[in-house]
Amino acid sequence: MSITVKNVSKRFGHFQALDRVSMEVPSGTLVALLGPSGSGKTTLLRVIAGLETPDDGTVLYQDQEVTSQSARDRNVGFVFQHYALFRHMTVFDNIGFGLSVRKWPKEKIAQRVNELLHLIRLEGLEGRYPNQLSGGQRQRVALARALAAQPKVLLLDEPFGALDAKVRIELREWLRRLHDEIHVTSIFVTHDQDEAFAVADRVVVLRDGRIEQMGPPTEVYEHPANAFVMDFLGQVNVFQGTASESGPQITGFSDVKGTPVKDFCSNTIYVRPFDLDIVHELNGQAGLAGKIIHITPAGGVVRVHLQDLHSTARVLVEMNFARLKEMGLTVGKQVGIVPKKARIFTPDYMI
């Protein structure tokens, strides 16, 4: 079931939630919806499912046009952050609820909810209530209870919100393999680019009721539109510079004869953190001296902030353990800071 959003727009009072967007989800896909607070991810999500309709635009799935149906008559499945799970149901009752309404034999139902149980990997705990349970397996149960019907279309506004970390990181591993055996088409909300990129096929960034870019997760990251997807998705170091025949110029690091880069301007360069390198000494090569004010161990990566030592400009640079260790680098030390790769655009918003 494939999903086109044409010139969509919707309005509250005088808020412009969504301006005319327009969208193509293939069928079997997971597509995320990434923005940050108020980009219009989340209205998006409730006019495709039927929730909210759209004051112009129209939404198709496959090639029927659905724009005045509502949820129910679309055949939607709907995850919400907080899982909206019935306190007093057992998690046989919650997943099978929707099956009831729809008047299935008990016998159906029994069969459907012990497939899902099974899939959500929840076998033995049928009989428990929800505050018996994790909130991870809170968001599995509400996740099977939204494909107990066999929906067309999956949708998930925010669905690991409310949990911490580990579980998140566990929980969109899962979901992850489970669409890569059901392959029902999915569109889910997240502000977490790491979320998106982790479990998307295809990655929608939006802004203002707008969207910026979408694509696949890589040609997104790698090859951003703009400033604002650039420094959206994921830290970047932000500098001020030029443009050259030999590529971006940055304002205070010394080009490869040492000579500083006076002229302020114009563009806005855009370095990632493990786009910098660090060295002893700039020996010739372009660069920016400065000084080690903290180490953070992040993960797989450290995490080096540096100050520029003739201004107040603070740098951040990752690297390996194994490279922190080889070079010595401690909170105090006084190194070059070298550009390995870097990208300018010209400045379209403002934080």
Given for the second form:
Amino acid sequence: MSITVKNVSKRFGHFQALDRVSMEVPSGTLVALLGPSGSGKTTLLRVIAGLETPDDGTVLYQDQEVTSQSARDRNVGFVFQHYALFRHMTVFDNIGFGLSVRKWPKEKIAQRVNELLHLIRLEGLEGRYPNQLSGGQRQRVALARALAAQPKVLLLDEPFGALDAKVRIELREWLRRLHDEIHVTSIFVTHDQDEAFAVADRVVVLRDGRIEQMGPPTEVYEHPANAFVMDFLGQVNVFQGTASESGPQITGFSDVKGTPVKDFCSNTIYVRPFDLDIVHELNGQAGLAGKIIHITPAGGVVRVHLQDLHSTARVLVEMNFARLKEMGLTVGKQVGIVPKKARIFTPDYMI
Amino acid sequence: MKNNTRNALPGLSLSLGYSMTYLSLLVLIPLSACFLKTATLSWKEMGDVVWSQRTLSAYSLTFSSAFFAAVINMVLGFWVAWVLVRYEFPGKRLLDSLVDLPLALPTAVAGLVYSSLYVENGWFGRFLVPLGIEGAYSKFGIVWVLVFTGFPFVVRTVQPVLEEIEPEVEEAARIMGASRWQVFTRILFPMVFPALLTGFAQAFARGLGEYGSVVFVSSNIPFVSEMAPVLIVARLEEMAYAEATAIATVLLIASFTMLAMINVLEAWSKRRG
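Got the form predicted alone; could you also share the form predicted in complex with its partner chain?
Let's see the whole complex now, leading with the same chain.
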């Protein structure tokens, strides 16, 4: 079932949580609402769920308007960040709760709960209480509970936020596989861009109650609509410079191959850490002279923190481990930093 | 491996010793004195005192009125705690501090005020007595004044537990299709129940030992409206110290057993949460 949000606004006192937000979630997709805290992503999710009534605008499930319908009547599954399990009930009763309040017969409840226990791989733990489970197990129970009544829509509010890094990655991959199996239209909120990109079919980036950009993860990553999105999607180096129709000119870098921009009027240039490269010597090449001050491994890549000898600004370069070894880079070494690609944004999105 | 008995929290022996000393001085020694004094009676003498009609009727009055008062308090206290946690209204903080008043007020004052309100020409009594409702010098009066003295306990045990329940838990239940009533009966009430039992036990225990208010509100007629604590004082005034302590000892053992039973029940209901 598709979900349409039209011009939704929500205000809490003086705080504008949502400001005329419109978006569409095609049926059967998994969409991530991504943004920093206070960007309105959770409020948007709660409006879609019916836990919050918008001040303005409409919410449609398929073609049916549900704006004023209560959460109870919308038949959605909702997963809360801190699980919100019923601590006085067993895993079995937690999962079956929605079915028993809907007056399902006992055998059918048992059958459905067992199906779900199999799905979340917690067979044999149905008699446990939530406080006897690990964080990951609790969140899986919360998910099974949300799926119990076969909802048309599954909504997840920072579902993995309270888990440790390893479990988080396991669980998000599991969620993706689960979604591929059951194809229920799903929206999840996160502030972690890795999580959004790893799981979602589409990413919606929010800031200050407004949508900054939406699209498939690769598109959003490759073509960020503005400086905010660029910055939010990962660490970025900020340089001063100028640009012309032919491309950006970074102070210090004499010739940078970047996307040509029209109507240029900015002097801030953004370069992703892996769009920079390190060379032993500049030898007249366009680049900055820098000194390595710190090297940190991060998954498959190595982050090299450098200091620009000229302006003392910090520069971050990402490269693969093999290349770092090959070049014999160590802390304290003086090297050249050369750009591969840079981006420029207009000043109203200056960071 | 030296010092492997060291604990992250130092001072166990000191603080435990300190607590045990105080517990002994304040609770154990006076209570054992009570038992020792009782032991000066022979079994037969003790049986005569404890098993006499007058004592038995005092016990049954004490236990039944403390029990009913605690039940009423369970309902009222839950209600008040609910209102205090759930709603915002002017005067909420005043109401919140009023809850503790019965603990601060000398209970004798409560007894006096209650009896003067409910006597035939009292403010309430002038309307109630013609209807056949005797507020003062009756069982009703005793229960009522015990409700007053035990009131803070249930409120103060239930309140923090209610506050602790995250709104998400209710939202989760609602979104899964539960009606408001189902949210209350299946989610909120079971979560609060252990605390409610604790409050009940405390109010009940308070009611068993209450003297100051009861002595004023009850007519203290032997066999009819004489509470066990009042009987104990009556025996003391007759210089029958051993008899007084014998009654007290039975009261003590009975209360202890009941509290222990409530604790077991509470642990059982908590284990599930």
